[in-house]
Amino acid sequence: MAEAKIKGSKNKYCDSESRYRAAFRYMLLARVFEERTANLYRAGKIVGGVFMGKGQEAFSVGLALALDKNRGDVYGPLIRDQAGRLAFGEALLDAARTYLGSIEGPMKAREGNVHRGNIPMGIIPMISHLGSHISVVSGRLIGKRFCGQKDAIGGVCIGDGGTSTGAFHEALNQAAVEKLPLVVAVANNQFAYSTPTDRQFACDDLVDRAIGYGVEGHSIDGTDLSLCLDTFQKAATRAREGYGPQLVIGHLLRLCGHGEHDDASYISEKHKQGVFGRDCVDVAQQYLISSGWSNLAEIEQWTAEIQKEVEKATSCAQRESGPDPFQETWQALATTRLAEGNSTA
């Protein structure tokens, strides 16, 4: 298929006031919540890692809002996709519960604090072998195809480092051969942990790989919310209409360390001052104000409301109990009748 490089910011699909305002609020909610989890981590109240999506919120929310869980769409987010998770429908309390090890969370405190999902809702729990994540979402789409569910599509997230794995090659190749309705969002945040992109791949742009797999490719400025909303909506529409996998590359910069344990000293001032070093939340806020869709007073009010919502969710999760090993079955599968050792299966 022909490769499509999208460079402009003209929006055909979804540059509407209501959609942009909603997207921005998800971005703001994700930012405030992650700042709160970082504080809890530094206070020793979160065990494990905390990985923030600072600088990636626009790209993340763009994919999630292009999906429709009411049509059976499947979403495979990763560690920096809090904004997308919220936009797809994850409850803030569920996120807080998982980070804080509450038994009331969707994963029942079994899968660490970032490997969370909600299978009935269509959110696939991420796995640390990130290239393999594409295969998992593809498998769900193939299963839906076998069941005659033809309208659903899938969205899956990966970073630039994950595209260097064999699992990425195998998964994208299979998706292309099967012509699966899959949107693959690659957040090129310039570093695979601390390895810069020029030590990962030799092509000018990761979108150049699209044509080799026979899929359609889109390369965008991942800090531009309007462009992210438009491009992902276009890609989702193409996938749903039968044009096969869509590879969307978002150029941006991770504005923090790989995790809260990492000081990101390897990120140079040149990167920070570059075009992709701008903060997508600030960019979106400026666009809202300049377009007349909001004003500073309203955004400050949103922020205050969100801070209360975040505090309520984290406080609730901290009061809840962790799992009791003597009461848990620890079955491997969510469907009881399929669990190992179930005599009625």
Contents of the next structure:
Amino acid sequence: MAEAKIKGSKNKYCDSESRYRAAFRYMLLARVFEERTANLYRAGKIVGGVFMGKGQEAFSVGLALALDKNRGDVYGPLIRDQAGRLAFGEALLDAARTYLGSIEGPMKAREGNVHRGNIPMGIIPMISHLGSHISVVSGRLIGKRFCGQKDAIGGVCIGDGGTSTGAFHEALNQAAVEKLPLVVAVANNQFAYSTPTDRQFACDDLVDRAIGYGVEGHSIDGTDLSLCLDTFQKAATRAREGYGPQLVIGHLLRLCGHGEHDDASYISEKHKQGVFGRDCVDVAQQYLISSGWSNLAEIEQWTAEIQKEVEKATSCAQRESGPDPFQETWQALATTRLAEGNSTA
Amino acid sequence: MAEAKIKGSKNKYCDSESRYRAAFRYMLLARVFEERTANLYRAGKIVGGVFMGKGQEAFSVGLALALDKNRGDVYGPLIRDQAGRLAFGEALLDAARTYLGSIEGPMKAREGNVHRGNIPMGIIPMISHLGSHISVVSGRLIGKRFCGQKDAIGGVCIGDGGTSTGAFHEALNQAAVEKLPLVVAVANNQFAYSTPTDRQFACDDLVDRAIGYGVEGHSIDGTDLSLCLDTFQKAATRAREGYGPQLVIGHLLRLCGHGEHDDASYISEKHKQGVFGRDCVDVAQQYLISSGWSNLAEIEQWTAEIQKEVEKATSCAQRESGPDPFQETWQALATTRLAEGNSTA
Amino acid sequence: MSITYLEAIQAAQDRALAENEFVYIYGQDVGSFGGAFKATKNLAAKYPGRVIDAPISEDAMVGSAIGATAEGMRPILEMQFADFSTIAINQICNQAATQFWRTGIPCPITVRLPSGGTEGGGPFHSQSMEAIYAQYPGLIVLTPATVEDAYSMLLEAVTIDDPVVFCEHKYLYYHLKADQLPDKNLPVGKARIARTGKHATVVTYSAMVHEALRAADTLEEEGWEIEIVDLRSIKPIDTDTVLASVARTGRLLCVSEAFPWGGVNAEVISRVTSEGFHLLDAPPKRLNAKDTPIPFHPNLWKAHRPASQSIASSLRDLLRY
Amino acid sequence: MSITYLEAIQAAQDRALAENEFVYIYGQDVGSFGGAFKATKNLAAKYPGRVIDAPISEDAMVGSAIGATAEGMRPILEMQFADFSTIAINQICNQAATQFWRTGIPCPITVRLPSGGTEGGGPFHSQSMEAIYAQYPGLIVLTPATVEDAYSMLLEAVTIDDPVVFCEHKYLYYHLKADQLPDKNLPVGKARIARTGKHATVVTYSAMVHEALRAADTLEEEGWEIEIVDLRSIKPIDTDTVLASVARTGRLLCVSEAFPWGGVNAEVISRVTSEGFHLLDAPPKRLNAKDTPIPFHPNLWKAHRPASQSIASSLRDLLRY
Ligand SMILES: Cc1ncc(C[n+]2csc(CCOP(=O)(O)OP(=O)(O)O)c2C)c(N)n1
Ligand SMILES: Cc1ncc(C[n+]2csc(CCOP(=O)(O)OP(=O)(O)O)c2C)c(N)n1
Ligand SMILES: [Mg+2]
Ligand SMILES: [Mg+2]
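Switch from the form predicted on its own to the form predicted in complex with another copy of the chain and give that structure.
The complete assembly is shown below, putting the previous chain first.
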């Protein structure tokens, strides 16, 4: 994708010092936490898988900071949105507990890794089937509309690969028809697992899809935190003001494997050296320093604090017990009287 | 939809006298046949439903005449493509037999009405689930590519409502990624059953979707036969020459109910008097006459011939017996040895 | 007054909308048109903004309904035909059905599936999908056979805190009439003895209840008293009522309009033979549709599905044992 | 030499590609990456252009494969996990499965479903969907339990003129090894006696065969000889082999990793009780996973699915009867 395609621009919508600093701290926290989970995974302390958002933190945090859970906003993160989750308000401990299988976790160890959420807080607990959470976020906005809660918006995340699903299409089209205040963030990290974008879609830029849905489109360098903060703030404002769904494409590169089991050897040097290969955390850190908004010493201090925070969360989760099958209700229904026994006759 | 949106233009790609005359005759044949089936339905001779292409014949025939079954082209018609089916090469008797439940029909009375096809001839036997036949047409093109049959293209039909399906999206995107020679004809007849287009999509013109898939788009007045013939010929040529999928939107109006059980009272006078409310058969007839390519006498003669043809097909099908359940194999598998009995134990 | 099964479904939705402001209806053509079968007739006008036309996007229809429940809504979804719910199966079975177990937050959606065969319906407008859904944990699957049940169970479905798959039978839409709608009725989860008898039990549901009743009439002339259990709900299944009936008769025939492999018949037979083996005086029997898609032509369709004659003949076999 | 279940699947595909120019493989990441599980390792390089990466579009994947068969092709589709096949269920069950019956033209596609639970898999990477597919007419559903069967049945699947749903078990991918691949093997449609015995029959398939074998070892120490029937194919089911075994033992336990409502266990029990009622000396029993989604945590996962201990304990109950 040529740079000329980058249609976003810095409008200084929200590029304030405090916002930038806060965003950076979430990015750092996500990065350090994910590195810790990766280590725990390699040490055999986490079963299943570990999925990292390395290289996508700026884009992820950009959307989440444009949302406000206290206003009733809803957030639909996906597998690479640790940074956004934290920025939206998910407790770090929730993440640690889910990864580490603590019974105290929000999903009670029934679910693991990225499969967590908090429905009352407005975080959709993703299922694995890509694209299927988008209409769920839309539904919450429809529900809010019914309940007269006009102010809230939704933000939802998907990858380049996820745009090929029928669910993505149905949901985006439905949101456009209903003119919902929905910001759809597509993190085009150049790969879906091992599959490069040229095996995934044939348009120049996924933002070219916006017009066909009748929604507004934004396309940005997803490695630039200012641009991310700014664009999402703009998109969120447009959504809130009644301009309907906003499609935001972030161009970036996954700086890790699909999961920690994957060495991503299929990602070429060209990609890594390319325009989206830079690490958004480094970029943001340089910007912080060069703009005088922070300095190395402070960042080192943050890092130290964060490491403690992460250590605290993971060791707490590790100390907690796992689930006890004999304490489980083994009931999938809320309506207990209609539940069938699990008798094995 | 404003007229300014009509992006097609007559390039005289193929607007020849003989082609136009042939197209018109197919349109007339379809129209007369469908009116006959509607009468038979009202008389209780056809069970299930009758679905008509009234008002869509020009657009339907336009695609089909741009295909050549002898070249290996493949055709995926939908419920309003009687005209196109005939033009592609489906025998009128096949249609009559399927509607009338003759055991001699291509689907042996297992299937009815529009649910028919001829796989060896290249006509996909549609299932009801909208959008799901598009990838089947693509698959035939993939198969032909494997077999070194490079020359063939595919043409596939869908309605405005069908574009909202996930299947449509997955298939069009897949075809774009595979750069298949596929012409996708979207008959935007302003309604999906009773649902108007503003409840179906939010873009100005469905052709705006082309760029988002990276395919070429065409948008035309689907009531103008010249334009239809011309545009599809152009699109088919582009596809055959390797330019990948072609998305052709035809703007028109369904001049009948969704099925013959539906009086379509929800279609407003404004729609009927609007730019797409004209009857493409009338338009074509006027053109034939004004251009000197035919005259009323000849058209009357055609009509008389066609009436006989239709009478012959329907009365033949009516004379034939229906299926005998005791002669049925009641086997869904080709591999007889693996079929389970239908024992009722 | 006389009211059809279809009108009962309309009336239940009318009442649900009237009594609970959080109910809304979403589906293709359900708005001013009143739905392909007119099950939502007049409701859009009566409840402005609460009966909404959907695009042809079954996946998004269900996905959005799931989301809306988190805001307190209790959506009713109409699939135009049960068969098209395959497009939404992922949302129903993986998103809606798992939500409570995963998060502790209930997901009260009601998905109406116009189900079952009619003359000329063909392979894609005739399916009985209840047993597909019943296999997934987290769903309640209802199969009303009477006007009263169509009404009361749909009303109850909307109040249930779990996703309900409501399999209403298209053949009964117009064929079945009642004098009036019930004030109260058996709750969801209880089976009903549709006819008492002592020589054999037929366990069935939905349209097949009426075929079984006709078969029982025939058998009565031959001196046999057939008991008929209408399951009403196939997940959960009221095994107690079934076992009690088999205890009385000693003989079991299960009848379903669905395809023969697995399904309700197999599940009921498994329960009865596991939990009430000693109650049986003869091997259990079952009768299903044939193992092919559902044929369009009435000649074939009638032979494809069980009907009073084939039920009667199975019963004779069973009674001869 | 030693070869795993997963390697056998790779080898079968390698051979199918080598022997039949009309075979191709299509699925997410199956190309140069070799698939999420490496079941297509090296094949893209070895057969250029014939092992193709698909977009995340399961519906279009299957739809296009169906179309390709009309041109003589015999596609093998890899779903990344069985669970994601819900997205393609309409194409599999309504398009592929109905085609032969509707048109007389066969539709030879093979859909590989990496199935079943593993530690940490969770609700959406662990499902056993065989019984969903088996309900639809027109499909063949295979569930290999051994390295040999994974190899020979996949090879045979590609030659079968009907759509085959090939449920390979992820837990067996690495756990199961054989010395060599078979030259010949039982054909599809035949069950296998995995262990002979005389006191009770366990009918099972896929990964549960191995749990049952372990349970039988335990019971042997207690003096019981348990016969184990590995169904291999669950549509069709080799009822004759099952009945013959029950005739020998008089006792039946069915074991499946799938959810408890319906499914293979119910179908097998229905067949045995209907056709071989008098063979049974005790009520048939069944053991399934629990009626909740599949848990992520190993503690819960192990309790959710049947395992050698719970099978042994069910068998003891059965033998005590
Ligand atoms: C419907 C569906 N099919 C397949 C998968 C398996 N899968 C999980 S992640 C993934 C790749 C996703 O790529 P992308 O959307 O680009 O997101 P990224 O991992 O790059 O963030 C695939 C194929 C899935 N989760 N859902
Ligand atoms: C997936 C799916 N959902 C619902 C239906 C029921 N249905 C049949 S035709 C129709 C309307 C189709 O509208 P459109 O695509 O615009 O085609 P038209 O009838 O106008 O030619 C609907 C909703 C269907 N066939 N498939
Ligand atoms: Mg990606
Ligand atoms: Mg239309």
